[in-house]
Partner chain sequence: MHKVYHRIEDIAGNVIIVRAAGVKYRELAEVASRRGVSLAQVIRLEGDHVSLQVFAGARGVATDARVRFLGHTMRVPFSDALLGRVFTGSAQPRDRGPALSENMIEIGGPPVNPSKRIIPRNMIRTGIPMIDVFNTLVESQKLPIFAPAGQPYNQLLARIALQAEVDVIVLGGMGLKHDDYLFFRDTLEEQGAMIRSVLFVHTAADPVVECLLVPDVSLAVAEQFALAGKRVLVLLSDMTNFADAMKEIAITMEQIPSNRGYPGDLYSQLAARYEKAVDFDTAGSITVLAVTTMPGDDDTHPVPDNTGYITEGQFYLRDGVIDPFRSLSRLKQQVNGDTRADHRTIMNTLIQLYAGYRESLEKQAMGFRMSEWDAKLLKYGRRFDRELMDLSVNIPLEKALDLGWEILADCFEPMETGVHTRLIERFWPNSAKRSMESDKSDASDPSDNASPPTPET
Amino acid sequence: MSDATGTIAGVNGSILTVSFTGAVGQNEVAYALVDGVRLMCEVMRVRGNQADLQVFEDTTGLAVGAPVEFSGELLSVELGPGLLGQIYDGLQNPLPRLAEQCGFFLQRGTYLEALPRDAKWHFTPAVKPGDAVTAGETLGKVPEGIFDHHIMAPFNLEGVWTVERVAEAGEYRVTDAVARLKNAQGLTREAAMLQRWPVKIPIQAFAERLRPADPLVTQVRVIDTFFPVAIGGTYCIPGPFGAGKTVLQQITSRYADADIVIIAACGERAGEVVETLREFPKLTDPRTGKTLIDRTVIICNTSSMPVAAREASVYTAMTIAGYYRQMGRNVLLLADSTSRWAQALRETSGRLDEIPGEEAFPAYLESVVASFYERAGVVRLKDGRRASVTVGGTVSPAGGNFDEPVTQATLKVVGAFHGLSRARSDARRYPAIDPLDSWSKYASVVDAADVAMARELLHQGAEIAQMMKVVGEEGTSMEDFVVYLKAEYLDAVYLQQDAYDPVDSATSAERQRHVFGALAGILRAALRFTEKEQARHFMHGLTQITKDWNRIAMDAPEFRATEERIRRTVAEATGRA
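Structure requested: the chain above on its own, in the form predicted alone.
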């Protein structure tokens, strides 16, 4: 604990004004005492001998004159083996163990160790006495589920250190010292499996930061083909309530080409979070055949939990993601929903009497959002391996208004925008990503020229559809009507997927390239019809055949047979049969 002491001088909701003596720093953890209970706080602002603290708990009972203790440490998380498969709250309290201790209603002021101290892990050293190491380099490994968990030199080491002693292979607890390091000045330091790291400071114990380039295959066709995400990139999914943001995130977390999945439920409704907690232990991981929860960490902070903890939850998730990236893993971080996090920032800012920005959000909202997303990226580690953190955040704009501040602040910093449409959702078009409003700065898994042609066709089809609402089919030329039917065909057979079909629910990059190449030929074909009813009947039939094709495994004999049937059907309409 710090030598600084303080007393409460004012209470404004979740914000305390504390008069203190001694040294106090921003983002330092403090504890307010009430009825023998210690409530965790974080220092938000220091002015002279007064500090403003946000409390992560219910502040009932706190009054002027109550004592406050300062820890001298920044808000931090525990990093070490045992994180995978865990469900934490925003402050990294393990919720299952918290429920065992407190029952259905969690008691305020109860804080548990994030990693169990009694569990033993089989440590295998990767260094020997005399080896030189720097921050973040591997000292040894322990098995954690399907991965080797790297035990790394503390991230805050400065300069080169020499290994004086390393533990032999065997069973150790996370608090046991597994190595002793010594620097050129003669200082020694013990390294354990567990280390603590401040959540608001990025882990940067790597050699180089690289530009995201390779596509992250999510096996969702509309994303991988039209609005791709790069490994180590950033993207956002804004959309109105009920448009499918959470479902899309769950599908992505299951099939995306990532080693570790971190889910940060920062203020979402409890019902949606409970669905995630129930489904993930049951879902089969297609990569391993085991349950998806085995390579997932869930940070659970629902809308019914204290508002101040929402901010901590996104940084807790990001720090854990950065930790696994430091091991050489590709990590996917899904934040749901950043709008709730921004609302917590707005409430805290208002209670601090800061000058508000647009819609009462803090004036520094854009910089805070940017600082969160910029912690994503691809890095080259000191041993030459590449690793990444890919960040996808959902946004819940009121009324589906994409012009509101949180959505606009997010759009300025992400590399892909997957806007969900209420109209497409109501029409049961899954995923409900709007192909006209969405965009991406990353490379697609298929040919760029084919994608550009298809997107232009979709835009033309939408314009013709709007025109037809006014003039009807009778006032539409056959050429325009065929373009409209082609756009509807592309939407029905490629942009939409059957989430309940074992084949169509996830499409590999190889299959996307093959299928989209075939569809591009159909879309470019000069289809000839004499009547609009004939054109409609033909395209409806072609749509059904292609949907059946989507449900056939690529290695099945029927796949090639159906593809040939599609080719012959199109050839008849072009007059080249």
Given for the second form:
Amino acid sequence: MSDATGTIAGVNGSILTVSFTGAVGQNEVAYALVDGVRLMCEVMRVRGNQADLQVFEDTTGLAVGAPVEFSGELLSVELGPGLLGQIYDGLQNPLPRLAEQCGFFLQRGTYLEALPRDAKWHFTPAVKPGDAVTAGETLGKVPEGIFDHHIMAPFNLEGVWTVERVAEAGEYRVTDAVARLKNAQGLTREAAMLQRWPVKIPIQAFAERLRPADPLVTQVRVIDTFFPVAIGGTYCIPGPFGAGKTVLQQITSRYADADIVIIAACGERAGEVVETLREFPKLTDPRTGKTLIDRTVIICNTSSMPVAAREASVYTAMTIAGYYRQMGRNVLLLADSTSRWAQALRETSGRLDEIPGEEAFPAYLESVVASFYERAGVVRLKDGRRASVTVGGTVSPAGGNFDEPVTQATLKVVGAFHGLSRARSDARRYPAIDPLDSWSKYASVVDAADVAMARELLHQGAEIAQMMKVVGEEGTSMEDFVVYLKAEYLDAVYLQQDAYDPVDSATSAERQRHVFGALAGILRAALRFTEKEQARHFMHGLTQITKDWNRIAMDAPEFRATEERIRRTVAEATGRA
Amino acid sequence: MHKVYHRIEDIAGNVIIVRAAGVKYRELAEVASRRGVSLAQVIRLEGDHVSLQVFAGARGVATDARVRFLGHTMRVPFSDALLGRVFTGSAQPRDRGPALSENMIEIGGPPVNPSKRIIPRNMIRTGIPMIDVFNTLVESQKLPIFAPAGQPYNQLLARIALQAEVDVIVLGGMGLKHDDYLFFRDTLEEQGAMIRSVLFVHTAADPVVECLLVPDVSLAVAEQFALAGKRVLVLLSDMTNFADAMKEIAITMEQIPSNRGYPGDLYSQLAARYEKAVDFDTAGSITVLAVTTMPGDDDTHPVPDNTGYITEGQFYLRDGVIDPFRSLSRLKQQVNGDTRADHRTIMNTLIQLYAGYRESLEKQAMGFRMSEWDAKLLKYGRRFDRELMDLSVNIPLEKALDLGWEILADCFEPMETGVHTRLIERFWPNSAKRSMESDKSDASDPSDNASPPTPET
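Based on the form predicted alone presented above, generate the structure block for the form predicted together with its partner chain.
Let us now look at the entire complex, which starts with that chain.
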């Protein structure tokens, strides 16, 4: 608690100007009082004895002279068992419990505890009195759904501490002390299962950061094969509206090979969160046999919820991701959309009368974006295990123009770029990841030489298609025409994926290697045709069989049979004189 | 509480600044000047300087105008007596009916808790194939109609409103031409729909601040009807005027503009309105259809651009038809799996082939030789234009799907369509199936009665 007190001196949208006495810190949490309700705020700037605060709620009804309380603490989240399966708002309020209390609508100023205080967890100690521990080391474990949830020594411990007492195995509440620690100076500290951590400060209680090397299989072919994501890596998906950013994120949240998925729905449509929220409890996670919601945490601050809390929401999500990494998990954080967060920064910055940068975004946009993505990564924990946070963020560029500041700031810091193209989505070629513009610095799940060959073919195909628009089919050589058809074929049967087909919607790495190997053979084969119409007819047929093949499960008997049919069909065209 | 202040410090645009104490943010006030009395709303507090946005405009307001604060925010009356009535943006009667003052509700209420929303599940049938087949409208959807000026967007809006099965229609008009307002009113009256409609109309001649109130007032009323279990359709026309009104106020308030003069919070402001679209778990629903005119037919203009990121799809109205490529209903997947087994396939196949038709048209325009395939596409595209895309077509979904198969069979061999073999066996019209079985290499057209168009060279 802080001894500082203040009164409101001005209100401008979500920004309050507050006159205060006492000590006030940057980014400190404060509460403004209106009609008996306390509205949470954060200190953005201090000037003399006046501070500018952004309010995380609607400011209607605030009056000059109303009191403001300062907490002395930074904006923090609660970490402990019980996070998985939860649906929080940007300030970590559990939305379902809020609904029980307030009904259909979100009442401002209602803040609930993020972790239920009455729930009991079965704690098993992993240390004994006399053991030495440092920040982040495991004190004990509790089962949380499908995982063992590690109870860790507080992340803000400095130096080596000795375990003085540890609770016996048994049922405890999150706030019960489960260990007492003592340091060389004789200070003692009680550790509970629940700890609080400020969202804007990374948790760094690990041994070292490593380079992301292994691919994170998303089961989206165009990503895993052509533009892969690494475990512990970062990627971004910019795209104009309607190009399928959110659908792609939803598919990834279902099929990606991660232990835990954190979804940060930041300033986007509520309807999209609802789909996740209502469907995940019903969908089975093939990796564990449990439902998908058991491995998911949803942070949702949708577009009509208070703007200032948008920024908090991405940091809340990142802090929870970092927490699970700390206990040895591979976490995938999906942020949709980082542009809305950037816009929230712009709104606040504008109201603070800061000198604007490009397109009125604040000048610190780039450094804020960079430090956010840098919280991703693979780490070696103190006990030698590896763990990771992978971050995928969508970007919603104004006018679909990738030259705008948020896209450019993001591209500088990510390891893979999945650019969505309006032309592809208009032609209903989903996922609409542009195969020519996108890039990735990570390793593919299939053979690199095959990928290089296929990319070259796609480039040639696109060039020939351009040329054909000028000179027509009749002015195109047979050789070029076949290259063009092959590129179209690759696009139709491999780059495009039917998200609504039970088999085609997710392609395992094994299947990608198998299918892409077969396709590479076809793309390299010398197909001979005498007439263009014959070539087109042939490729139409081949596309049809291959698409059927995509819809057959790999262990079904028809899989081999269809593959054989494709092989024979191709042999026909290569054998032709 | 209701102390009167009569020292106006500043007047700029429609914003006045008065020195007063104890005033609350967003509170309403009455401003009495020589021109009459107008409502005004607090939009900024700085010490004892209170900035007020005057609904009727500040024109004629003098420095000795009297300001009385009312102690509450903007409210509208809500009851069934609203139905059949027409009001202004500040909820004053626009028809000759009595003013209503009972059961006042606040506008711009809090957002719905996302965990109380449900997945939309009911299709709204419109009888327009370009909507029903390709971009199905869904109850609780928020969908704009993007159109360059001069397109018949208000006619389309009115037609959807009349054909959709809903309980209440709320029309919010912003910057409407007076004829357009009369068009809506007369159309609703002629079709007997006025008794389930309420209109909040701001015309281009009215004070610009009232334009800002229209969406909030309309949606607040819609929300109350929905909470009472009604299925409500909200029509807003035109949201670009709303955004321009916001721009005007923001510039007056010396806010830093972000893009083409629009305020940095344009996205949040639009989203706060559109997100009122909802399907309540145990009550009714709100569906929002909003016209957004595109200055210069440019969808990267800040208003349509921000709108596109907020809404669940968009209808593009161009050259008098709904553009099949740019238009999108994001919620269609929620409902078009349960209509008929072939709905999704027909939707995708017809569009992909139509894209091919457009390419062939381009080639034709440039004078290239038309291949056999081009000829097929041209024939197909012309039938598509005439029988499915034309806005005058009014047939139920099932008829439209059947027609889709018929056109496919008339123009292509099954294999050329890329349709899954299983569906071909089930839905492909019979005459064509026979020809497929008898002779696969027979390239002649399955239905010989329609002569294929002659390829032009």
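Rigid core here is just the name for the largest C-alpha set that superposes within 1.5 Å across the two forms. What you are looking at is a predicted structure, and each value in this text was computed from that prediction instead of being measured. Positions refer to the first chain, counted from 1.
On core superposition, Glu558 has its C-alpha offset by 2.7 angstrom between the two forms.
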